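Below sits a lone chain in structure tokens, taken as the form predicted on its own.
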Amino acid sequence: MGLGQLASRALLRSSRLTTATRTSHFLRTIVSTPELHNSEVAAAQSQPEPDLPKRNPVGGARIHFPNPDDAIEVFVDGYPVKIPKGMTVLQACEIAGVDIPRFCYHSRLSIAGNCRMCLVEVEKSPKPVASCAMPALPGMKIKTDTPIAKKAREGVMEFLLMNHPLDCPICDQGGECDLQDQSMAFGSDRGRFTEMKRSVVDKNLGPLVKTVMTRCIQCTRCVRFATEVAGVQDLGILGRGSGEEIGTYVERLMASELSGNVIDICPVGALTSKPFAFKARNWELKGTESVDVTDAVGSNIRIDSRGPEVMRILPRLNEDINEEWISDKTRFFYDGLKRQRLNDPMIRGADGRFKTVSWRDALAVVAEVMHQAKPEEIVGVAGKLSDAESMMALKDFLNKMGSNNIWCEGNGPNPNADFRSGYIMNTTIGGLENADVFLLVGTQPRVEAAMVNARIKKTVRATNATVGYIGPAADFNYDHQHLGTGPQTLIELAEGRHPFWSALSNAKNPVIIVGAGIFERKDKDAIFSTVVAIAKNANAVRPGWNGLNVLLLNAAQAAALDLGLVPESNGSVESAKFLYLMGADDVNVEKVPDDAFVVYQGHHGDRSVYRANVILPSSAFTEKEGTFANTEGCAQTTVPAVPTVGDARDDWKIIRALSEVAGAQLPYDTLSAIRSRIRTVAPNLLHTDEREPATFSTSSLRPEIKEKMDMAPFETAVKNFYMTDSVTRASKIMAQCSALLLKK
């Protein structure tokens, strides 16, 4: 032993002795009071409520209590927060505010607990938990700024950068990554990783994801996302340890129609937009909030635009329609808004060649020949992407020239528009998740609707609902049971006779949705009919509960319903001598006669201009303002994003300004008063972002139908999902995907 080590010793004992005998000279006294006795008491004097300031939820998050009675208290950093049975540490601690870093938890997915990058104290915890995963227990004290959690973060960011490439300024993520934020925020301001990174061979996912997995930090949001909201099966997880990746199990594209959503879930570059790879920085765009329009759904969307152009096109919350998924359709048809566009009014010459003329000559030629036709040979056609404003416009000028023949493409020859809950989907998409049995009648909302098919998705895969579907073999992407192919299973199931009548009459909440292929057919009125006769005897329309549905094709079916677009007599193309087609590219050319005068008014020099003695050129959505009104009948607007393409016009101003010029002047020259104008029509259409619910049921108010049903097997709809109007069709992403993923 040491000399030192000696002296150490000797001097700790000689002090030790002298602290002994210092003690020794003081009295304790105990003093001892009756509240003392009473540990409650105690506890609340020791620790008197601090005054603490209010914080709001992080993302203006609502709390919903099921349950009153089931409410707990739980402390965020000494902060007193209240929250349901239930919720995870990191809920609750977004409802106190606190903001925790993740990137494996997404809120409409499972919970995989794999990236450790949550991990926050709790008092009595040996070690830091993962907040996403652990279920917050009474009068829990959570810590989410101590030394051991900031710790714990550092060392989770990493072994995350460990094997992540240093790809920022060519990664199209860059700029809106989370890996990004949270290094800067979270992590360590240096690494201690000199070896080797590992590297990832990229998939090939189709023509609509781009993949870079080398990036990929196994957070599985796309694998999750894959199969509980797209579901299809698609993704999954291949290997271990160092050498774990994502991937299709074999070479395969992935074949779903919300496969670009996998693209804003991924909170790295993994998975970025193809057709938008190195075209611009997010910081360079401008956001446009907007609406869908190709499909009757109205997923919000955010118009992504840099100068003229479109971007791209992303998804915009809404928990009522969209939740914050969108279509691949919805996504990335944008490229169609720059193809094939019309510039200029034009006029066919006798040789059959158009000719650019000025707007005056245009509305000068087309008010002259109106006025030759007779008023029942004057017909007008509202495409599938007209906004209310312009068919109020349409209809007032086909009126005042003494015409009633009017409608809109896909609402057939002779729709029934008396009732509104005969055209809408009266249930709601929200209402969608409280059903427990659904009957699906010539409708495949999978290509027809994609996001009311991922709400029905949702509701079968958390409450096992039954789906029934009758209609021509289709695939669904969760278990149903394909009843018959036409109307005789109608039949049955009206008379009770067929075996999954039973499912149906038993159901707390049964829900028949219509497709509205059945518009086109003659016997859609006997359809109709026994369809409510199902409903009325399976209880689905009651106080309380309306489960009669009909599922929409186009953004402008329910604005023209709404707006009385009904045609005065069948079959009037045919003998139609003048045909004012706005934006209408899905009706029959073949059948006009030969000397009729055909107007073409629209933005894209789709099908019918070629049939077209006269072109007006008109504004697409993406540069107007308008009003549309979805499947539920919601009215939404659309807000100019980009400037108008050449000498282009908004549809209403053309018509106000061929009115005038045809001696029978519209009493409107702007958007508000056109609008007042719909507000003695159908006040509805104003009511922004409200639902008007219907007031009054077809059930107990339809005339009985005398007509026979035709036992022909109801049709698809939609033959090609990503084609389906004069924008998608003139889009070359969407061209690639009908190459590629439909089934041949």
The other form holds:
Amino acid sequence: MGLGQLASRALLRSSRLTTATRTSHFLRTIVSTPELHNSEVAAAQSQPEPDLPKRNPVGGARIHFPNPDDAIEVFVDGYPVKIPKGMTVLQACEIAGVDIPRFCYHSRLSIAGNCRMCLVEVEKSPKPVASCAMPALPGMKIKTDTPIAKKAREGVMEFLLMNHPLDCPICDQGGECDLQDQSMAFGSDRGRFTEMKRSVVDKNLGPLVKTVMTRCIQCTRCVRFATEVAGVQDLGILGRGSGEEIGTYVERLMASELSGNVIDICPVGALTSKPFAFKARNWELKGTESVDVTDAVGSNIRIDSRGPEVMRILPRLNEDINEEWISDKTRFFYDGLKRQRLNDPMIRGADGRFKTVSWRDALAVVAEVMHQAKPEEIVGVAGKLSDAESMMALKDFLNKMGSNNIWCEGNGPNPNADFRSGYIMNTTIGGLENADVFLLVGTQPRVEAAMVNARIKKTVRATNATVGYIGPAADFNYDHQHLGTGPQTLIELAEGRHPFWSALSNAKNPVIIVGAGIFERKDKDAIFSTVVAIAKNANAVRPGWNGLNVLLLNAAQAAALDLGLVPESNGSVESAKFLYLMGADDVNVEKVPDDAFVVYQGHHGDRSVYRANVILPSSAFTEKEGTFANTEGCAQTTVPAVPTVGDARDDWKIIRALSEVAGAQLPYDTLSAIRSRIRTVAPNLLHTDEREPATFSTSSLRPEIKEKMDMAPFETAVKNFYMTDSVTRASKIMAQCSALLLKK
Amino acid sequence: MASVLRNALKSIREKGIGNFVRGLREEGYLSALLDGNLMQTKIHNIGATLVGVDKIGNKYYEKLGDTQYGRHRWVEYAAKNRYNASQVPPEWHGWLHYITDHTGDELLLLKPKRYGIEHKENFSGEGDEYIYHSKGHTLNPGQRNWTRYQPWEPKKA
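Switch from the form predicted on its own, shown above, to the form predicted together with its partner chain and output its structure.
Shown next: the complete complex, the earlier chain at its head.
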């Protein structure tokens, strides 16, 4: 029971007292309970309390009854609650609005029941019961604020604090520690412990997670997370009793792309962030709710900043996309935002050296060169991290200059943007949980989109779904069948000759995921038509279920295809005289002719700057407002968390300014104006935070593909999980991770 | 008075008239003719004991006996035209103000080696380049760098 409820109950009682005295003030008795002397009031008092103040479920929890007959009623502190059968006592209490203290229980992990903090009293039970592990039974009378329950919690807390060091002032968890909070709320005000505390050797879990194992209270959340969600068997428990320790058994690093989540999950300061260690206190930080751009998942994040620097990144709950986890790349790449930043416009002089110039001069030079180039020789490439607004501005600007050679990197030389269902994840990330057979074609979700992989892992664990994989040998953290390495296997599947075909054809909800690495292949249309044929044969695309998916690689890809960033001609980079790179660092700059004039607009000095003639500094995603569409086509916006660096400006503002200098002024001056322009092109990008499903299915409307498939095996799309774009390549932590964790 | 004159004549004879006048100027006797404070100090000094000289040349005198208690210690500043109380370094401040009987030379031995910094007089009104500026001030030469990012350095490609 919360303090507020206690207070409100006390208030109710006192108000009843005052009204009673007012009605009978002429009696003037000297007893302390005058209302009992009034027969009417005394009669009302003897009846049970009429109706209790309404309580709301903890955290706005809602219950869903799969079967109305399975509803049972329990009483929590006298409140009747209807819950579905199979819920635990703790969940029933949450629905009733009572927050039970807990350490080991986590709603997304299996139940351990070993911390004993959630003890409550149940009527007719001889001793307090651990509510997290006890199923609620019909008619159960649960009491959460009786002296027995309080005493039990106080006793458990005393035991937990016995071996917990008193180092909160130097602990990074201080201020956001469950043990700290709950010892204040439920603990005793004094201890009786006079012996020595135990000490445990710290474990080395790698460059991301710092361990202070004396603080551990053996809740085993991290062990369960590692096995159940991350799918690695690295962590375990050693020893018994006071010798119990969490560890890796033999000294080794935690090789998981989700290892950072154990930091959030740890209720004490035993597992904390190594890069964040002793950098800041959590109450000094300003949280900004934003979206991650390092992969195409668009994980919801909170950017914690202090002054002008990003101090850390935490996940934000979004059941449809990332649940409450984020990948290590998302969590720890932020130090790349502080290194290798472009902060001033620069022009390469005749001697090949860059000279810092003013914006006016830089834009004037770019505009002049642009007018000298022929329209078909003007080429624009949007980078992996571009937001929809700036891509819209770039496309409009180049179109005004007469060129239509503009694309987004990662989409390949000839992207097919005709049907939205042909490049997004139609099943949705959350929808993957309903699948029973997965076919992964040339994609390794573990490195390409770690959160999608976690969802597949969850499905495999929950429903024993089968996973088939076609592509180069890869490391998966769940059971899978490696069907083949290239298009040959696809043909066999399409013709029904492959042994996996029986699993796929018998599946109720089959899911086929095609990797975006295939976009780079010349025969991608042929591959896609084969995949569509497989999907048709397996009945994967039907009303109510669309199991044909493309897993994109970059944050900008989906929005770029929505906006129609499709180049007019292939191989336009080779013939370009004027190349406008908007944060594009994976363009092969060696193919660019020597006499071409290259403008690099971006926030990091990564690869393309070395070929650039003019550098225009722009702001990173933590510094600007921008729309990003993730791989399932859900548009989300980033929010500026920190100020821009140096003289940098927002991408779309630079293009807008350049268009004016070049004499082809774009008709928008504000972000809302540019968004109304987007509304005419791709209105789904404006429906933020809600996914707009693709209306048409591709299977029937696609033209016949004549070309044959190339039998070359599929390639790995992401070579290094930790370093995929300019920001992550600038990050020291990501460099450490790839050095230590990718070592084979 | 006669002995003063005799000493003056003696030193003129020893050093020559030019050196004698320069000495007078350096000791502040010439400015004392216009500066009553300095003149009074000079008169005071007659018969007083020189307790010490600090590192910028201020002279600390004491005269016990026929001086009023609380006025028996004083300083003759090294600077003869532009002197003020902030020129007294902290180690002599205590002695001069009767806080302690230890002289500045004794207290100097207690000065912390690692973090003790040099005394600076108050330069208020002497121009922006002299006066104290806080760490974040643009005019502070040892100003802290608040840039929280590392810019990309263009190298010759």
